[in-house]
Every structure is written in C-alpha cells, then in structure tokens.
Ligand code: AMP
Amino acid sequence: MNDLLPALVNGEGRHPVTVDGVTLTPQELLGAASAVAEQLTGRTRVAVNATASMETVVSVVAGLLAGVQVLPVPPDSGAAELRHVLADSAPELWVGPAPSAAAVAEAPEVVHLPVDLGARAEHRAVATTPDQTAFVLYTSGTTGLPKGVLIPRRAVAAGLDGLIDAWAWTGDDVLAHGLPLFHVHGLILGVLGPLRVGGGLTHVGKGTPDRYAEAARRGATMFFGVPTIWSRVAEAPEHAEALRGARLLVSGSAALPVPVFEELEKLTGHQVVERYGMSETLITVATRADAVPAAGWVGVPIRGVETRLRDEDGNDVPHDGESVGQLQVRGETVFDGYLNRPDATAESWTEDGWFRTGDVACIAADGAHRIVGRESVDLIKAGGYRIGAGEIESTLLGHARVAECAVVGLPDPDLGQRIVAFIVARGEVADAEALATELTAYVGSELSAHKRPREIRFVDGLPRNEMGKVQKKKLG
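This sequence as a structure, only the one chain, the form predicted on its own:
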C-alpha cells in the first residue's frame, strides 16, 4: 500500500468518521479534503490549527492528498512557542482558521475550508514518494526550544501497518478516543489508522468516562487513552462496565499504573494493552492482540522495527527483564531528522545507524519491553545503584493512600542522587510524617532496600503536559 490512505481513496471505508459530534461518511470526507487539496497544489508546507474538530481532520487529509508537509499546531500554544514554531518551520499558509491574528502574520495566506464539509470534489491522485515528508511535528521542548521532527510518508505507513498487524486491526473496527489531534497518538495513530484500514472513528471530544461509555454503546470496538483517562474510567465503574463489549483497550504516551491496569480488568473484563513510541519513532513496540498483556510491560517490536539496549560505554545490556539500558531503535518508522538542526540530528544516531531514544528500558528474554523512562529524569543513580523511577512509582500507586506520585533523583552529596517521591495523597493527610514513614516502609517491603525513597513530599497536584505526562523537570 503505497498511498497513506488507500481505504479512503479507494472507497473501501466501512464506517463514518465522527469528531466531536460532526459526522462525515468516508465519501464525504474524501470529497471535502479533495476540494481543499486542489488549493494546495505547488505548496511545500502548510500549518493546521489542530483543534479536536472535523476541520482538523479535513485539513490534514487534504495536505496528505496534496503531497505537502503538514504542520499540526497545538491550539493551546503560548505566544512565544507559536512564534518559534512558525519562524522555524516557515509554513506557506494556514489550512483552515489560524489560531490568532499574530499567527496569520507569520503565514499570511489562509486556505478556507468549504462551509459545507460534506461538499464533494473529485479526488485527483498526486504523485508522491515514500521518502517525502508527511508531517513536521514539534517536540515538547523539555530540553530546550521545541524541535521540528521530519516524518516521512514511509514512516507513517510502516508504523500504521505494524499496528494493523499487531492489533489485528481491520475495517470492521471502530476506534473511539478523546485525544488531542496534534501529535502521534491522537492524530497519526488515532485518525490516520482508521482511515488507512477502512474502519470507523469516533472522536468523543473530551476524553471522559461517560463519553467513552456512550461510544461503546454505539458500537466502538477499540479505545485509545492515556493513563489519566484510564484512571478516570477505573474510578467510574458505572461507565467502565459499558466497555466490556469492546475488542481492545489501548493505553499509551506514559506508563499505565499497575493498580489502574488491575482495576480496569475487574471492571471491563479486558487487560489493557500498552504500546511505546515517540515523535521521532512513531511506534516502536506494542503488546499484540494475541498476547497476554502484563502490567508495566509495553510489548515487543512491531514488524520492521529493531531495538537494542546499551550501557553508558556502548556495551550490550542483557535481556533479562531486570538490567536497565539506553534504548536504541532502527527501522522504517524512524524519522529523517530535525528541521534546521543538523547538529541535533547527528547527535541522535549512533555510528552504526541506531537512533538514540533518550529513554531507558528493560527487555525480557521473550522480547517484551518495560520502559523505565527518560534517561535524564527517570534513571536515578544512588549509592552506586542504577534505579528506575517507574518501578518505585508503580509500587507506591499500589498503596491505598496514594492517588498520584512522581519519583525523581535529586542531588545528594553522599549518594550522588537521593530518591524523592512527590505524593498526591487520597484523603486528608493529618500526620504527614507518619504517612511518609508508612509509605517508605511499604516500598521497602515490596522492593529492594536501596529503592526506598529517602524523602517524601506531599503535594496537591503534579505538573503535567497536555498529554498527561508528568513534567519532572518542574519538580525539585
């Protein structure tokens, strides 16, 4: 399948696409996108204000049909971030409404969408190659200014086909989710996946338990969510029950806490499958639909992807399910580099052609992966030990008094780093010292003694980004 959206283009779509209450048949979506695509001829790069709307879906599909590079812009971008992204990427125009007058000044031309999104135009095929850039996705900028990730069409195709294989995804499936439409999870996997395979899509707008339940009652068979959404579903048994009829529940973007995994299994009858990827690699590993999911493990490499673990000296790390190493990836899903950043691009690859993800992981003998987290914040080096923050976090979340937590390593003159746990407690904390002592002892009873937190801080909430990931750089 050379075209990115063969089922859509060939008229093989079996279900409508619904985004926040607006529904188009596959034929109507193709017609509306084709009408916009005609106006993009000869362009190189276009920006889309990627709200959770049908306008975003039509605009992105139009860009892909026209063979231009699509820049999805988060609708909640701050002024400084927006200026940087637009100055760095220099899009020639906005497809659909721009987020602000200032944004239009950076890319002065606007291509307006049809007033009637169901209006049809004949699709005219545009010659493309697998190596052409399909998307420019900007990183979150946690380690500096956001970088533009250049994603070729062959990476999009390979990533989606890998998941179609892993999850037995077919045109009979209807995917439901409430994820943002400016990143890999919500847009590429969550919108282009159904369009590529010919299945249906129900974007519920805000990802709440009641809306997921309603989608299930209307026939959705697959559900995507991030841990924040799944945690809320687990706390709403009256809505979780509706998901029993689904085929597959998928979690991504961050580790799903073990207690949430277990509670969802009780309420829905499903073991949630997890997957791992990042903007630069799209999708890397996934728990297969025909495998038995294990809490805390994100699966095996999808078809066409290879992974390996290396220590700080570049040596192999054993695949024993315990040893932690730097995760490196190669395969068709890997990006082409960073826009305007040859230095950062060169630093991202090893001399023998593997991409350095910046994540640390364990790999079991059967190939299953457990992601420890970012090397910069989730790998704690304390007293000569290499400790994964995720393992401690999962353990703490198993305690009845812990609602949320984040574990970091802070500088320590004796240990190098000391383990500090930031805890959002369930209920009022009448005696913080006593509860801290109890939680420390609990970790010590479940894990090795050197993995116990040296300090516990109780907080009202944890800093998170739009995908629900905890921003550990803000803790300390």
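Positions refer to the first chain, counted from 1. Think of the rigid core as the biggest set of C-alphas that the two forms share within 1.5 Å after superposition. Predicted model only: the values in this text are computed from it and were never measured. What changes on going to the form predicted in complex with the ligand:
Two rigid parts turn against each other between the two forms; the point where they join, the hinge, is 376 in the list 205, 417, 340, 376. Relative to the larger rigid part, the smaller one turns by 139 degrees between the two forms, according to C-alpha superpositions.
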Contents of the next structure:
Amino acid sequence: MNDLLPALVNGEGRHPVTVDGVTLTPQELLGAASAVAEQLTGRTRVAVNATASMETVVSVVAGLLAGVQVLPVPPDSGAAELRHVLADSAPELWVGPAPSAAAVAEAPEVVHLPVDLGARAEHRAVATTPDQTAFVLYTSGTTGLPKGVLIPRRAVAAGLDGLIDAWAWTGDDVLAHGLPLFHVHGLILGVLGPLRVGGGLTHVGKGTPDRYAEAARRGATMFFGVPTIWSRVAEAPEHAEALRGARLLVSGSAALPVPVFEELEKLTGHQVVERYGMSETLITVATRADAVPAAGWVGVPIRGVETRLRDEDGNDVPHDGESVGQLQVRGETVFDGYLNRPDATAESWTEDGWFRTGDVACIAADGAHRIVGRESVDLIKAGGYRIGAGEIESTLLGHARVAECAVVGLPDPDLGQRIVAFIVARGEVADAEALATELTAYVGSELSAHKRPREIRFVDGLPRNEMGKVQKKKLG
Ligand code: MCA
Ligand code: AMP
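Write the structure block of the form predicted in complex with the ligand for the protein whose form predicted on its own appears above.
Everything in the complex follows now, all chains and molecules, and the chain you saw is the first one.
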C-alpha cells in the first residue's frame, strides 16, 4: 500500500510529468521509480543531489515507494555545509543525479546509485506507517549549523490534502513552476502535489517569466512561485499576459509585496493566492481558491491545522486583524523534531504542545492571517530562501582577512531581502572590490550559492551595546 502517491501508484494520473525538458508519462515514471525502489530495500536513508531534473523526481519517488528516508541535498552545497549535513545524517547511498565533486570529497564512502529513466519495473507495495520519516530537510536557524527537519509521511499526506482541498486541486490541473527541488515548496508541494492528486507537472527548469509564459501556452493551469519570481513576472508584461488563461497563481515562501499583487492582477486578471508555511510545519495557512484574496494576507489554516497568537508573556492576542503576536501552530502537518538535536527540538514547542514558528502575525476576526515579520533579525529571506545570518558570520570569521563581521538582510526590491555583510578586515584593505569578491566566493564554496552576500561593506568597527553585542538594527 502506498499512502503518499495513490494516484500514481493506482495508475490514475492522466497528464505527463515534464522536468527541465524531459517528459515521462505517470506510468513510465512509476516504472522507472519502481526499478530504483527495488534496489533500496533494506536501506534507511538515501541522499539525492537534488538538481532540477527528472532523475531527482524519479529518485525521490523511489525513496518514498521503498519507505526509506530521503535527504534532498542542494546541488551547489559547499564543502562545510556538505561536511555537516553528510556527517549529521549519514546517508547510505546517493541515488539519482551524480553527487558533486565537493560531496564526493566530503564523504567518499557513500556509494552512488544512478537511475535509468528508461527502466520499467512492476510496482511492488512496501508496508509503511504514517509515522515513518519521509524526508530529512536541512534548514538554517538563527545561529549554528543547519538542522535536519524530520518530516513524517503523515505530515506530507496531510499537508498535500489540505492544499488539494483549499485550492480545489484535481487531476485535471497541470502545475508549472521553476523552483528548486530541495525544499518543501518546489519538492513536496511542487512535485508530490501533482503526483498525489494525479495531475500534470511542468517543471520549467528555471523560474523565469518567459518559461512561465511558455508553460501557460502549453496548458498549465496552476503556477507556483516565490515573490521574487512573481515580481519578475510583473516586470515582464509581454510574458505575464500569457498567464490569463491559468486557473490559479500561488505565491509563498516570503511575503508577496502588495504592488506586485496589484500589478499581476492588472496584467493577468488574477489575484495571486498566498499561502504560508515552514520546512518544520509544511504549509499551514492558505488562501482558498474560492475566497477573494486580499493583498498582504495569506489566508486561513488548512484542514487539520490550528493556529494561535501569543504575546511575550504567553497570553492570548486578540484576533482583531491588528494586534500582532507570536504565531504558533499545531496539527498533522507539523514535523517530528530535528535530527540529533533534542535540545533544539524541545525549545521549539510550548509546554502545551504548540510549535513556535518564530513568525509574528495578526489574525482577523474571520480567521485570515497576515504575516508581519520574523521575531529574529538573524533569519534572512532572500529570493524565498531561508538563510541564517550566524552561519554566514561563522564562515566569514574562518577567513584569514576577517576580524569581525555582522550579516544582515536589507530590503531589496527583487529578492525581498538581500544578504549584506559588514566586515572589519584584518590588515589594510588595498583593493576592497577584490577582497569582497574573494570573500563572496569563499562563502559560496563553503556554504552554497544563495548564501553568498550580495554586498560587502568594509567598516572600521561594528555598533555594539554596553554588553558588547552587535546592534544589527543600526546597520543598513
Ligand atoms: C547570486 N548571484 C551572485 C550572488 N548571488 N553573484 C555574486 N554574488 C552573489 N552574492 C548570481 C547568480 O549566480 C546568477 O548568476 C545571477 O547572480 C542571478 O542570480 P539571482 O538573482 O539569485 O537569480 P536567480 O539565480 O535566478 O535566483 C532567484 C530565484 C531563486 C530563482 C528566485 O532565488 C530561487 O529559486 N528561489 C526559490 C527559493 C525556494 O524555493 N525557497 C523555498 C523554501 P548566473 O545567472 O550566472 O547563474 S521555503 C519553503 O519551502 C516553505 C515551506 C514555503 O513557505 O514555501
Ligand atoms: P523555510 O523554512 O525555508 O520554509 O521558511 C519558512 C519561513 O518563510 C517562514 O517562517 C516565514 O518567515 C516565511 N514565509 C513562508 N511563506 C510566507 C508568506 N506567504 N508570507 C510571509 N512569509 C512567509
């Protein structure tokens, strides 16, 4: 029995799946994934070098069919990030796309099992339980190294069913997007959603306005994007126009700016629906397809999820659409904890069992939610990626030319926030541009491309309070 992908396993999928130009029918996809799944019997956890490719999709489906834990690894992960992730999670195999040279260097003992997209094996049901871990997804915190979020199968099933219900998502829909396949948004919603419901998928490779327009012309009905993608679509009227015939445009992973919502309405005739979630909780709140979307609001809790607002003393905050409080959630979609981190896991829940999101929100009397921001300045959202300032700071401090540093997210019209590093250099800075380029590349080689600062500002000192703590609010 397979609890996660019933439409795929039961042969109910009617539309093909295309990923970056490679197309398989659902039956071909099931056949290729079943061939891999056979080879995963008896394994516990496998890593996937999660490039935006059909190999990644087949590998992830294979892992789920086989009941093993899937660890999607960002393909551009740098040396330090790989060292941590691979040591912490100890995957037994790489499945699918070949691991990067950096990944092989960090864990040469992990064997690579390639996938054959032409293989066609019979699907054999493997017994699984809802509490089994489906995914280990690494995500950044405010400080320290990324943590492995343990996402059980029940959360994936409940999260997708909640969205299928909220968006009246059916097997007639063809979803298009160009999101990375190593996060909840692109992978769990964007690949498993269509496969669970039996609809089509067109992964356009890169999320550019021209590719979204092309997918629309080819019949895609639903589009997913992060606000950066939508703001780029809004700036490309010649492509935006093609989205008029779509059924639903969805934005998430960061706040969609109101002017972008308004511009898209003018250009496409659609009011983009927003939804809100986290790696730890999957999507918890969504604007329903049958509701009238309001710019700046992300909708109501999906089926099976409850939310509440608390002030700093733990008291209830009124649902009046104005009062802000810490957003807490509970329900089927919430994760099981962080891998090997009982301390961080315990801190994440209140004593009465609610998960602390770290987001600040308000809730209106009709149940609509507005995300106001994050509690901590140390979690940056750039292009929809969640990035811990502390991780970048520790990395920069490992460079011989950095004496002190502070990393912040400053407002950016394209990315929402852009990563800016304020650096007190060791020694004289003769060529600031060359040193900035070197430090940026260093962060990329240790962490990953999207964690590179967009800008480096060399300063003589950092603003500190009497206790010596850097006052980040004074940087900018
Ligand atoms: C980027 N570039 C840089 C730097 N950063 N160059 C120098 N220094 C830097 N610091 C280069 C890039 O390599 C690229 O070069 C060029 O600049 C353009 O980069 P960029 O503007 O970043 O554009 P992009 O590469 O097209 O990325 C924008 C993007 C991307 C497509 C929106 O950020 C993205 O895919 N975001 C999605 C994140 C996501 O899925 N998050 C979900 C997690 P070249 O062109 O030469 O390559 S959140 C989640 O899952 C929860 C549950 C939720 O709510 O959804
Ligand atoms: P991640 O764990 O990478 O999925 O990032 C989760 C964070 O993204 C949340 O805690 C929010 O801060 C932010 N986020 C996701 N969706 C939205 C949204 N629709 N509006 C505002 N912030 C969002």
